[in-house]
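Take a look at this single chain in structure tokens; it is the form predicted on its own.
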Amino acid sequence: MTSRFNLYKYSSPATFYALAGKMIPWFYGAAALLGAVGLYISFFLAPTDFQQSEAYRIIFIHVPASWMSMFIYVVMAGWAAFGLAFNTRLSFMMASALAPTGAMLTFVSLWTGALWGKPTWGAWWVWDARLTSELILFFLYLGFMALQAAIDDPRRADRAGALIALVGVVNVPIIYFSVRWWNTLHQGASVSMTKAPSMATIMLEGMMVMALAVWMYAIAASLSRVRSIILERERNTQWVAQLLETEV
């Protein structure tokens, strides 16, 4: 009972604000370290691809960004669903905090995909099933943020945004399985849970380290943002007034 009670206390914005502040430096530090190691492996240790030459190295940024763009949306929808089910303020705040990072990584995925597509396909963009569904994901992120910004009442904004998040989550499996369901130009998954990876071990290691770096960054950025949201939403509470007094 005691451990469960201790977990429940972090659902309070005031308690979570302090916890997030302690975690943020560690996640940013891990992101910087893993990013440096991942980039070194990806651009200096990984061999040149015999088909795509040096152009393939963009995948070490493109693939982790693509993975995280989908994963963050699922997590965002999960927080939104939790908020609707249990009416917890912090859940809605976490969903709002995740959206900008998810949108940024989706943009990185699309842009690096274009940089890879030009030398590979001879075009910056094609209306491929994978590319189009990823673009829809980007618009879902933007729609989520725009709708929340357009509604003055935070409670109504949270619920409206949650509905978009829950409806849009259907797009995530479409992105993932698009290369199987349709005849697309986009290559299939190089990493799968059911078969051996179709790349050299050092390439796989570089991609996994970069994926961890992006993951750590996404957590740190979201925690930083949720602290700002907490302060904005709780600005009229006594604990925020006391916090501002101690900082001043």
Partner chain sequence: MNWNSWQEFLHMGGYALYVWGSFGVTAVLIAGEIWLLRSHRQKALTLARLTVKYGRVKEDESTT
Given for the second form:
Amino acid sequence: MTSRFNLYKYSSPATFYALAGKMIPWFYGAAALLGAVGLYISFFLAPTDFQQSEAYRIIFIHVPASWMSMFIYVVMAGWAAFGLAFNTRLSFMMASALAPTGAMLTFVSLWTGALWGKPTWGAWWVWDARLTSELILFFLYLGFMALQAAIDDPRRADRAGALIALVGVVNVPIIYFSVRWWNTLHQGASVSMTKAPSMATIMLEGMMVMALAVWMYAIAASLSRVRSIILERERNTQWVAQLLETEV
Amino acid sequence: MLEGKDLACVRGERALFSHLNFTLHGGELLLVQGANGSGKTSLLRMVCGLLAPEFGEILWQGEKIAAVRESYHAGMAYFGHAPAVKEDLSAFENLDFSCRLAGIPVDHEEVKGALGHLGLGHCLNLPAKSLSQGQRRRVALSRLLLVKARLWILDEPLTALDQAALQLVQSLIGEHLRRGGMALLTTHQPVMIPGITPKILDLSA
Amino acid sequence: MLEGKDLACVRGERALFSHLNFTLHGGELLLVQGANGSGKTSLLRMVCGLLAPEFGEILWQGEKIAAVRESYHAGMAYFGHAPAVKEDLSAFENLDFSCRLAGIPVDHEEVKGALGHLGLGHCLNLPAKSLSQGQRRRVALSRLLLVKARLWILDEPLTALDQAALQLVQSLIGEHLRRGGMALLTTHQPVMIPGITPKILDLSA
Amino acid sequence: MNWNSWQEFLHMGGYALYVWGSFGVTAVLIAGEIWLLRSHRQKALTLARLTVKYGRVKEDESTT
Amino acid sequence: MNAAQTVFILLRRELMLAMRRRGDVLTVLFFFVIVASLFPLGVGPDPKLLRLMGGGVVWVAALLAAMLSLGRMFAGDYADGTLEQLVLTPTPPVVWITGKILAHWLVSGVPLILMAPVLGVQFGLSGDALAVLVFSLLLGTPVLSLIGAIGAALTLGLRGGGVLVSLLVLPLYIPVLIFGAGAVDGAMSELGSEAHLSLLGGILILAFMLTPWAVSAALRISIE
Amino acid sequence: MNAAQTVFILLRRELMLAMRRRGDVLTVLFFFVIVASLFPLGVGPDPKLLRLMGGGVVWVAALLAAMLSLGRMFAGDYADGTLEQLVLTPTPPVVWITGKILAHWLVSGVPLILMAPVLGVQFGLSGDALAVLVFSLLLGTPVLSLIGAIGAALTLGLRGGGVLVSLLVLPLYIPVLIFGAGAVDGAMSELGSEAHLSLLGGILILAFMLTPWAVSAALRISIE
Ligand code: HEM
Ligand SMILES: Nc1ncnc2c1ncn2[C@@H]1O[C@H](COP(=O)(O)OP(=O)(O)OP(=O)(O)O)[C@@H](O)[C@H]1O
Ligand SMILES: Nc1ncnc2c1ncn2[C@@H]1O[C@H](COP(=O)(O)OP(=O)(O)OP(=O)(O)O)[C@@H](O)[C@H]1O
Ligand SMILES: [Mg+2]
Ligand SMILES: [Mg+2]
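With the form predicted on its own already on screen, would you show the form predicted in complex with the partner chain?
The next block holds the full complex; its first chain is the one shown before.
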């Protein structure tokens, strides 16, 4: 593990721990602000939908959560790949830190989708491609976390988790393409909102703002989690000892 | 020549040893000692290349073992805690396959000879599951006779062996060393090999 | 008094021993010896009641062990090849539960004392999976201190132990015998217990 | 402005269960995650403190 | 020491072990969910078809999950020698065997019962049918643990045990499956499900009284 | 020694072991049959419903059987130390890993393919659909062995491994299931199944080229 790679220096847990500590409040702040604006748009600016009445407002939480759930998985796999390639401890820790937040957002997507499905489709759940692939994504997250939890040696846990994350990410596009061979209730039902362009704009804006809020929240949460993981893993090192003296 | 340079080992949360150095030349025996849990097995696995050292490096003929993997493995025999004996194969089949898989072509007579030498002549064709603990370990040890490796890495080869087998294994190691081989050994029992003074590597220290 | 009368054992296809007799009184040590595969483990399991003898019978205080199962088991402690230590429980919890399940009420101090006596004082609360092979065997051996059995049946209790532990276990056995206990023991290592001349039961013969 | 009264807002055009169910559970989940993050951090800190104080400490020791 | 005390100590130990390995418990649960989800993927998304299959699929998934979790019942204790020690305690084997089976049900069966309604909803089962599903599982899963214990005990230490146990145990599970799934179907078709449920109850009582003895015999055989 | 030779020797050894433990092979097969037969029991005997489900159910049963048999792929070799010895041979790991996966398929996959038509007939599948079922299994089961090998390698030595592997592997099996069952459905609905089958073929080629490397990495990680 000699520093053949310059990046290694910047990815040192000690440096990153401090950096993350400074960034977290900003991300939480941004998330709160954007969330407030987004919720205001969702409930007060966006008009009642012509077909779905108020039920459609679920979109403002459903779509951002769905987007982020997929995005986080890809980012997680990216960190895992980086870790395997360059053997940087921090990358593995980032991957582990992202998983619970990703799983939580996947669950939000499933939950809100189900609550939306009942009034619009008359069923909590249908086995359509989009829904199913989101469910599988949930299992992929759980598999990653279960594997890491089952391994006691952190080194092995890191690398085994990274490997399964990478294998899983190959699966994501494959599942995604299966949309073509399935009848997809999901997309057909979401047409109504493109009726009036003005409505679409404000809704789109609301969705975007909420998506940004979720994004900021995800960053804040995973940074905060990675700090705890760093502390656990590095508690035997000199810098943690110094940190504890000065900080608390 | 086998060399360990400034080795450190961390298992789970614990640092087992660090700044460990050793060299091993042809004809030498290195005895790794230490209390229970001091990291003997870990060190041996590290030397095999099964476990990456936390720090430091292991050199074989002056080159890092990972760089010369193929030739290193071709010249090395490892005997671990688990004897690598398949219960459903007979002693004969076990030895035969394990040599062939290691890339060593062997004929029937050689295999029989090796097993006979270890006192298994009368149970060549019994499935290994009907052998006792000690007999299974003998099957595993018989590999050493055939693979013709220069470096033997033996993790507690003497446990569960009766007196006769104990003598036999020690004399095997002696012969190997006299032929210019090297051996790395752990054991909690006293080792006595006539004409050989082992180097000692104590991990408790 | 423990008595084996005209015992015979068949494992798989092979007859291991037959017409085997022994008696064991309070204060005596019976050392079961024999080459690998001679049936030592089988004999010990037979004496425990885990394995039915092919022929003959085992008597405890003059009665067949199957007939007095409860009182026999209450007065006996068995230490087998597998140490009966749960990896996910700490050394403390392991000992605590195993005593309670055996029907022996113990308090915290006793448990701690027993573990401390075996040199595990500093890792009472570590899960057993982070202990080395030898340390786990010590946890298992600590049961002997608490169960207060008259009869100890120990199958290779000395393997995988370092020198310090070896001495300790031997002195434990010595004390037990001096208190009037009995012990049945197998080992491939020499046993030296001051003041005790073991009876020898050789299965190879 | 879409709503004439609080009742109307809460009623969500008859879809209260679904809309508030979605937003509510999401809020609970986020709050829960933040709470978990905080307790995780506390645990990590105590563990690190114990380690600095007593040398190597296992995770299980700090929790039991 | 009396029987209740032994069972209680054993239960505490088993639950503590399960807590330490929470992952295992959750994994069985998710296996249940995944298996149930595989069917719609294989069979296609037609809601009517799925509603018809729903009860059966959830029950089959519960069966398979219960079966997979059998590996944990005695295998660990066997491998590390705890089982020998239990056999050598003065307590009669039937007592602690009952304790172990109870613990297995608490750890593997109860989570399935709690998760089942969610799966039922995904298959579009009605409220009534959901209630019957849960109730039938409540009566049926203990039977799965009880019968499974026999298979688990018999296959101890055999390699390929995981698959072998399924061969031994699945045929014995079939009555439970028929009455369990039948009860759910009955609730949906308004035929009523009392008959099926009371049969399940009968099986449960019978199994509870008989299987510990069978398990005790099986363990003796496996341990030799 | 060249790669083909190593693979050949390994294959001989694995097949010999499988012959010695015929029971294991048969057990996987019976598991397959039993799981497929549980469905009619759980769902009820309506022939139309069964025909609709047929392809999907057989595929799901194949998936579960393949998954259960994964335990055998490396676990035995890991436990008795053979795996270490294989890693320490001069042969590159990818070579013997390919051999082991191939052996696993021969022992666990091929019997399923041979048995599938019988099950298909029981569900009332047409001749065409049966042919497609067999062909889709022929393309699909090797993928199950290949992908499964990764899961098996990663969970080596972990307790609860049997269940954990299912959580890791089943989601990855889903594309195979969808295209496999889709092909059978296509044959029944006269929509044609070429598209599905060629996708399965594509997956097979991809998996064959990539997974041995992933398995090799996974084994390194697990063996440390
Ligand atoms: C449990 C059920 C549901 C799940 C798992 C789910 C999942 C998803 C996912 C993963 C996305 C992002 C896909 C993308 O952007 O390409 C998405 C987007 C979306 N969902 Fe859902 N959904 C569910 C139910 C619903 C329902 C019931 C509706 C409306 C009737 C709905 C409407 C939408 C809309 C409008 C979008 C964004 C636009 C689009 O890409 O089509 N979803 N959903
Ligand atoms: N995979 C692992 N994960 C975590 N810790 C481990 C692992 N393997 C070993 N250890 C720990 O490393 C330490 C050294 O283990 P090792 O097996 O090398 O000891 P040893 O010297 O061979 O002991 P023994 O004489 O008992 O065989 C032990 O404390 C053990 O618990
Ligand atoms: N379950 C079994 N089935 C068939 N044969 C068995 C079984 N258990 C043991 N044997 C055989 O019985 C013989 C004696 O075994 P046992 O374990 O009693 O020997 P031992 O004297 O303890 O040997 P060691 O010194 O190697 O521990 C061996 O040949 C063994 O192969
Ligand atoms: Mg060791
Ligand atoms: Mg023995």
